[in-house]
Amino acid sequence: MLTPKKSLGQNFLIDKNIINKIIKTISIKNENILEIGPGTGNLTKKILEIGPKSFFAIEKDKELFLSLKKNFYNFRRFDLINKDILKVNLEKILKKETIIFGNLPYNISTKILTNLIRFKIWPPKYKKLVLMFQKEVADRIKSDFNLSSYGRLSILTGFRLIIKDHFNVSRNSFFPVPKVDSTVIVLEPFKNKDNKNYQNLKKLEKLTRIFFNNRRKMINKASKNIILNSKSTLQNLNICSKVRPGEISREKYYQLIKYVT
C-alpha cells in the first residue's frame, strides 16, 4: 500500500462523487488532457475512461510514478514523467488547446498557479485550468476588493484568468484526512492580447509588491515611488490617494498598470 508523503504535501483524493463532479465540470473526450500530481491515479483512471486525445501527466513521487506507470501500461495516449512540476517548463511542453487538472500540493499550490499565470505568450497553449486549492487559498484568488482574503494572488489572477466555476470540497474526500477543507476552482484564460502581455503583467507584480508590503498603510507614499506623476494620475483614475491597498479594486490596478515607471 502506497503511503503519503508529508513531506510532498500529499492527501490522496478517495472521494468519488467529487471525482465525478471534478469530470464533469468540462468535455474531457478528444481533448489534450495534463494533470499536475496524479497521485494514486483516481482521477487519472476516470479521464483515460472518457478517451481523451493525448494525455500527459506529471508525478514528482518515484514511488507513486512507478505505481502509475504499472497500473495505466496499456493506455497508448497516457505519457508520464517523474519530475517536480516547479521544474518543468509547461509552457515549452503544453499542446495547444490544453486543459489542465491538479489537486495541488498545499505547500506549492500557489507558486504553481502564478507560473501558470506568468506564461510569456498570450493567450496561452492551456485553454481550462481545474485546480484543487486549499480552502483558504482559493478564497483568496476569488477575494474581491475590501475583504480581508483580496490581495495580490485575486489581483493576478483576474488578470489573465476569469473563474468559471468553483465548489468546496470537504476534507474527508482526502487520504490522509487533512485539517482543512478544499475548493476546485474552474479557471478559463482571457484570449485578450493588448493588455495581458508579459510585460504588463511585469507591471502589475511590481505595483502589488510595493503596495501589499505595506497593506495597512495609505498609498500615498508608496506611490509616488512607482506611479508616475502620481498625485494627478490617482486623481484622474478617481483613486484616493489614502485609501490602503485592499481598497482598491483589481480594475483599478489594471489602469494604473500604464503608469508604473
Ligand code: SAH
Given for the second form:
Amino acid sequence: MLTPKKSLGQNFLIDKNIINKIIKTISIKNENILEIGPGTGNLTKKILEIGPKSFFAIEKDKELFLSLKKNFYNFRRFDLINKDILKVNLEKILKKETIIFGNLPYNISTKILTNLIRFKIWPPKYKKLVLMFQKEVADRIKSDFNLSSYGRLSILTGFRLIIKDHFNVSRNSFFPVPKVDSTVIVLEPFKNKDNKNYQNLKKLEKLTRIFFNNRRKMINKASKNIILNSKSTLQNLNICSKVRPGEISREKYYQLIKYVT
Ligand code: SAH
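Next up, the form predicted together with the ligand. The previous block was the form predicted alone.
Expanding to the full complex; the earlier chain stays at the top.
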C-alpha cells in the first residue's frame, strides 16, 4: 500500500456514490478525456469502463504513475504521462472538444484553473471541466458581488466560463480525510469569441489586480491609474466611485475592460 503524500495533495476519493455522481454529470462515451492527477485511479477506472474516444492522464507522482500503468495496461485507450500539470502546455496538447476531469491537489487548484482560463485561443480546445476544489475555493469561484468570498477568482472565472452544476462532497469521502470539505464544479467555456479574447482577459486581470490590491479602499483613487477618463467613465457605467471593489458586479467589470489603459 502506498503512503499518501501530503505535499502532492493526495486525498483519494473512496466514496463510490460520489465517484458515480461525478461520472454522471456528463456523457463520456466516445469523448476525448483528460484527467488531472488520477492518483490511485478510482475515477480513472470508471471513465475507462464507459469507453471514451481517447483517454489521457497526467500524474506527477512517479510511484502512482507506475502503479497506474500496471493496473490499466489492458485498456487500449489508456494513455498516461508522469509530469507536473503546471509544466505541461495544455493548450498545445489537448485534442479538440476534450472533457477535463480532476480531483485537484488543493495547493495548486486555483493555479490549474487560472491556467485553463488563460488559454490564448478562445473558445478553447476543452468543452467541459469537471473539477473538485476545496469548498472554500469553490465558494470563491461561485460567489457574487457583495459577498466576502467575491474577488478576482469569481470575476476571472465568470468572464470565460459558466458554471453548469455543482455539489458538495464531505471530507469523509476521502482517504486520508482532509481538514476541509470539497465541491465538484462543472464548467463550460463561453463560446463567443469577440470580447473574450486574450487581450481583454489581460486587461481584466490588470484591472482586478489593481482594484483588489486594496480590497477595503474605495475605488476612486485606484481608478485614476487604470481607467481612461475615470470619473466620467464610471459615471456613464453607473458605478459609484465610492464603492469598494467587492461591491461591483461581474458584468460591470466586463464593461469596464474597454476603458482599461
Ligand atoms: N483523482 C484521484 C487523486 C486525487 S489527489 C482521486 O480522486 O482519488 C490529487 C492527485 O494529483 C494525486 O494523485 C497527486 O499525486 C496528483 N498531483 C499533485 N500535484 C500534481 C501536479 N503538479 N501535476 C499532476 N498531478 C499532481
